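Presented below, as structure tokens, is a lone chain in the form predicted alone.
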Amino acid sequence: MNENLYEMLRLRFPGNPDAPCLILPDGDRVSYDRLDRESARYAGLLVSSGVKPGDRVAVQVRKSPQALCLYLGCLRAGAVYLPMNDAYQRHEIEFILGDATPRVLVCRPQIRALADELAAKSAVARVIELDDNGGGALASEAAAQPDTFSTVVRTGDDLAAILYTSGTTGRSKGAMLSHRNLFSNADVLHRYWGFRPGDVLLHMLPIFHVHGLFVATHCTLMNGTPMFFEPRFDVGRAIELLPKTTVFMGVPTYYVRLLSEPGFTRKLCAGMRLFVSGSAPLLMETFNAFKTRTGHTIVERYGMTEGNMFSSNPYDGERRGGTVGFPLPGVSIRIVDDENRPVQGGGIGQILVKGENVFCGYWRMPEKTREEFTDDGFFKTGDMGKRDDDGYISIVGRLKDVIITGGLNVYPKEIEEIIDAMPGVFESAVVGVPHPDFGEAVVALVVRLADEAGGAMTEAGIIAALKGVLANFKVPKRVHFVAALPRNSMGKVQKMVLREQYA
């Protein structure tokens, strides 16, 4: 049996070859048959460029149908797809090319000179362009290839993709994901979230990240139904398209922006079946406001580059705000203390995960891989969490974000939730900064709401309010008001930036 991910997805394509897969902004529709033929052309181009099974293909381009066909073509050729954030600059690109040693680099025309320079240093055999509109040499050469291709046979253990982590705490690491890792998660999510005939996905996520490239895209392809394939999130465009769709996946920022629009109403969402949020924590204020405005309860889930999705609030059943639900079918989750013992009674500990979706390890880092897995095969996520009496899991922060002040552990999420609930607060972030006596001092960064109540808030007022509900060692030593919190492309607050800025 060919366990190549593309072949596993293709088996789910609809019987009608003219059934639409991608609905593009200009109204063009890419059928499943056309997607199959176009991905064959890209696979043929890669092979003609010298790409062999197991070779890496690095890609730093903007989202387009051609970029998606390149990904699928890469799978079909048996190569390893290596997407890069299109915001990466010289330092990040140079490191990844040197570490992954790809056979081919696909880039935007705007960085061709830099790409050629860095590719020469890393012995990349070929650099080829794909522009922001899906044109360029890559598309032109692919068009000249045959529209049939015999998908290369792969086992489930063969690598399908390498995605580099952000590297905020040191060297960036390449997470190796196999064909089985990706298929198993797609299959579970497709069933767990109740995908069905007639579903239409509104796809506004980037495709250099697991959320947009794997979760959203794979679920749609497994379902054999269409998706509106938009280049980016645009709130006006979302309001225009939501009445034509049934499923939407986004990061919390998308939901905040939708709620800021008067035209985003319950009537607009009447035909929607599912809203999913992830990649960053969803504020309770947003969760509740969305439910009140639309009548829909957002499904919040939990995952990471090293394994796609680990847990989710249920499709059928209570979707509990502030939690990421239960382990997905086939996934085991432990919450343990520093001695790797299970934490009891809702206590906080590190989250460990195990399942077919969990990655194979870090590229060319065998020692780091061994460190990050327990003897019985559980991956140490580095996330801190707790499980309530009903089994719902909540994320309280990253292990690296835990503040140790005077020898006592402080979990930022606990403080952030209290500050976020204060009148006049839009959101907050709590970090630890160096302190001569305590080792680390607790510092809060607060974004005010743009109204009188928010404007009247003071540092002393927030500290006084916290002293009434928290142990003194958890109360911030300082509160700084900021216009916005720094975020990465997926909406996660960059606490490393804050720690450096306020050290």
Given for the second form:
Amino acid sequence: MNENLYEMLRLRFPGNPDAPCLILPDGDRVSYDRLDRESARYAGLLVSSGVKPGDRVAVQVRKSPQALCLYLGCLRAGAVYLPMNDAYQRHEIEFILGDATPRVLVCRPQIRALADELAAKSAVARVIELDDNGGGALASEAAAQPDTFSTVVRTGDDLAAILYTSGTTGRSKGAMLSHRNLFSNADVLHRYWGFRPGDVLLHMLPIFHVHGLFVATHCTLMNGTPMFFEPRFDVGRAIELLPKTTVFMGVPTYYVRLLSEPGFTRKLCAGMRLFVSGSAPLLMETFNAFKTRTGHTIVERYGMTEGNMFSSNPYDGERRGGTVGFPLPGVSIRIVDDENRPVQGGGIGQILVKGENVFCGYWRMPEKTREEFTDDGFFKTGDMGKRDDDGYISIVGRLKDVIITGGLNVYPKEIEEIIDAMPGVFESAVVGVPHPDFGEAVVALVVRLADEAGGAMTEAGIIAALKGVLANFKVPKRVHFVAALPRNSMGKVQKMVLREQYA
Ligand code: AMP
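Taking the form predicted alone as the starting point, write out the structure of the form predicted together with ligand AMP.
Expanding to the full complex; the earlier chain stays at the top.
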């Protein structure tokens, strides 16, 4: 049996070859049959460029249907897809090319000179351009290839993709994901979230990251239904398209932006079946406001590059705000203390995961890989969490974000939640900065609402309010008001940036 992910997805494509897969911004439709034929051309082009099974194909382009066909073509050729964030500059690209030594680099024309220079240093055999509209040499050469391709046979253990972690702690690492890792997660999510005939997904996420490339895309392809394939998140476009769709997946900032639009109404969401949020914590305030405005309860889920999705709030059953729900079927989650012993009674500990979706290790880092797995095969996520009496898991922060002040552990989330609930506060971030006496000192950055309560907030007021409810060592030494929190493209607050800025 061919366990190539593309083949596993193709088996579920609809019987009707004209059934639409992509609906493009100009209204054009790409049928499942055309997707199959186009991806065949990209596979053919890669093979004719010397790509052999197992070779890496590095890609740094904007989202387009051609970029999606390139991903599928890569799978079909048995190559390993390596997408890069299009915000990456010389330093990041150079590191990744040197580490992954891809055979081919697909880039935007804007960086062609840089791409050639860096490719030469890392012995990349070929650089090909794909422009932001899906045109350029890659597309025109693909057009000259046959529209059939016999998908290369892969076992479930063969690599399908390498995604580099964002490298917020130390160097960026290449997470190796196999065909089985990706298929098993797609299969589980497709069932868990109740995908069904008639579904239409609104796809506004980038496709260099797990969320948009794997979760949203694979669920759609497995379901054999269409998705509106938009180049980026745009709140006006979302409002226009939501009435034509049934499923939306986004990062928390998308939901905040939707709620800030008066035109975003309950009526607009009347035909929606499912809203999913993840990649960063969804504020309780957003979760509640969304329910009030639309009548829909967002399903928050939790996952990471190293294994796609680990847990989700239930589709049927109570979706509990501030939690990431239960382990997905086939995924085991353990919460452990510093000595690797399971934490009892709802205590906080590091989240460990195991399952077919969990990655195969870090590319060319066997030592690091060994360190990050327990003897019985659980991956140490580096996320700190807890499990309530009903089994719902919540994330309280990253291990590296835990603040140690005077030898005591402080979990930023605990303080952030209290500050966020104060009138006049939009959101907050709590970080540790170097301190001569305590090792680290707790500092809070607060974004105020533009209302009366926001205007009345003071540093002393926040500190006094916290003193009433928290142990003194957890109370921030300083509170700074900021216009916005720095976030990366997946909506994650960049605590490293804050730590440096307020050191
Ligand atoms: P990435 O590998 O870029 O997808 O980032 C994964 C990290 O994002 C996880 O390790 C978590 O720290 C964080 N994350 C993902 N989903 C959630 C969520 N629903 N709530 C809180 N943090 C999340």
